[in-house]
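Next up: a single chain in structure tokens, the form predicted alone.
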Amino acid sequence: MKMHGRTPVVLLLAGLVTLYACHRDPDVAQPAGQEWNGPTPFQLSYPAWAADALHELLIPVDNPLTEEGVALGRKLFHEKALSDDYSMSCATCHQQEFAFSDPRTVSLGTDGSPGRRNSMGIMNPAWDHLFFWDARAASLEMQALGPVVNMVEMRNTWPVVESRLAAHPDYPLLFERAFGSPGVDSMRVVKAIAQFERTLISFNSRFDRFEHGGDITALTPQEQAGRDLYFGEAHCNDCHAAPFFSDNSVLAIGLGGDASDQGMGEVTGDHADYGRFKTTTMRNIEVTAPYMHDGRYATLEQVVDFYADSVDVNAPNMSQHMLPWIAGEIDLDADERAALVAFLKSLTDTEFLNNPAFSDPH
């Protein structure tokens, strides 16, 4: 990691977030004999090349990262008391080994009810602007409010969750240490979870070592060929733009299929938004199957075949990013498709998938 402290965001958040420095594991225990002086600013770490003009670090002024807040959020992310019957936590549908996604086509609620859409992975959300496939939440805090009370997810109420946590032998002190004053409430719960999620940083794939670390052996010749296609004639980078491999957009891509799910259009009621869904990151895409908002594709090969053969160029509200498809410019043979798949697998960050700082602390 390289030290870097010149961005406007860092200046704005000075004292709250220190960039490009390795952070220590959050420790909420008070050292013997030392006076507690309030929450400790958390030092977020990411490489200098990940900061660019198109991707701004987004940390709310009213929810700065702290060591105690991140530790509490990690515990709450894995806390099954959030669900009505103590059977489900955030981590149930966002599993670390799958880049915090769910390998099932759709997740199941505590009563076994199937959800409507595939569970999205969580990677580098501190730079994200919109959440959920239909972009209905504008922050991680807003996103975390929904699943607890959703009747096809955790099926609980916030008063019940608050009373459970307030009666717990550990949580009241953890909340006080995280926020500087006593009190357990829904907004503190989601703020803590959001703090933890903002630490889920993934920038250490073989592609990163090849592209930014100078390791020319990190990619095979086939993967390098796929890289050239991704950034060139296959036009993948038009929407899934490096270094985050997403552009925070909500697009219609000619996917077709179930007309009963109109994505963002269901949120806004605007026909111009019908069929628009959030652009996901390609980072760790190898482990986040199945793919698309409805989990219709089981393999990356099927996804590449869709883009090569099956985009509905006459679909309504097609994104301008899809002009190469509308113009008939996409023509990939079998070897090129295999190279693209190989390259996509080079975006897997095994360190991220196994980082003990993200695992269940219970």
Ligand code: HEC
Second form
Amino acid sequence: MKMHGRTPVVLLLAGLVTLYACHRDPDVAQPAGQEWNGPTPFQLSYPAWAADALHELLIPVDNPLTEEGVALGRKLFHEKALSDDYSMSCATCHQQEFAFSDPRTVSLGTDGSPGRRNSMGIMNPAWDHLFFWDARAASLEMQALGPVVNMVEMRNTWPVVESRLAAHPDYPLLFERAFGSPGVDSMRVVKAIAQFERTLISFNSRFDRFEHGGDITALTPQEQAGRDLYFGEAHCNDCHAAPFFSDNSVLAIGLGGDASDQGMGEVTGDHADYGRFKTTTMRNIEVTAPYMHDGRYATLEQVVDFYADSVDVNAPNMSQHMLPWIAGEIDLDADERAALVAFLKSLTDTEFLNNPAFSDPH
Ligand code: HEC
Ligand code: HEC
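Please give the corresponding structure for the form predicted together with the ligand, as opposed to the form predicted alone shown earlier.
Starting with the chain above, the whole complex follows.
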């Protein structure tokens, strides 16, 4: 993992101060050897086994990662000026210690009004192409346009955000550094945020050390039993597929209950999409409670009980991967359920949750 320690940030800022001074006073010549040659390419780092063929690394050609862009995106992700009353940043609902999710059942807007869905964690999104529970955004760039103007989230307008950032003492120069020319606009804001999000990489859980690092002591016997169930009899891996622990698809699993949210069906208007929601990753699932699109389950035990006892096999549009449930083949006793939960908790990546490169730089 490429780290942004304190020193590079300080050096970058020192560089910016110099450049800023030059802009202010054109008579001051640039000292030799300090010429700026444009943004520095940022090298994403991840284990070779994670470069799974099913999941292509998706970096838009018009938004390559740069050191300056990622640093700007990190600052913007934590920037409260994005919300109408300066009370909320992206990180308010996407907190690092909870794998960039929100422990509240549904998130609240700046005026306290509740949204209708649980905030999702953000992990390994560089390999993903469907965002939100209903998959209504096809890229991180498009995704990030939404929350700023959402009336149950930041309740702002893009012209207001643009003028606030353009009038800020630091941002104009940071944008120029990140994109190679002056200008603060909404597309650059979302591009920088997307660059930062693509660095949110998590592949260092105890499971990874067991499975890929050759450390057979990394999982307890109970967790190993849970692993066998996960990949075998309990069929979890059919959808929450390793190594991403998601198949990046949008499926109906017979969750039942509240019919007021039809997920992807509301976006496409197609009845075949009713009740379909995004298959989220199981990585760091221990810390992203509560669970499901509406946050209905407070614990992983409740989720596993749902899969063991309460799947509505007659629900419309059931995924083919739910056939073992429809055929009545899923039978998990108390020990097996406990083992599955224990295994899920072995997917927590404490390095990711504490990585200083992702924290609030303000
Ligand atoms: C008020 C809380 C709130 C704020 C502020 C907020 N989000 Fe979210 N975010 C959510 C909720 C809730 C969802 C799921 C919404 C849905 O699916 O309809 C979500 C979904 C997402 C997703 C989709 C993840 C996935 O796997 O599909 C990303 C990425 C994301 N937000 C990034 C951001 C960024 C970037 C910002 C700042 C520009 C932001 N969010 C601001 C609550 C919030
Ligand atoms: C047919 C595909 C499929 C199978 C099989 C499956 N899941 Fe899921 N899972 C999903 C989908 C889709 C969601 C999101 C549902 C929603 O919120 O409406 C989900 C949600 C979850 C969540 C909550 C995720 C979150 O971010 O809140 C957990 C935990 C979970 N599944 C665990 C499991 C376990 C454990 C198994 C095996 C017993 C399993 N799943 C089997 C597709 C599947």
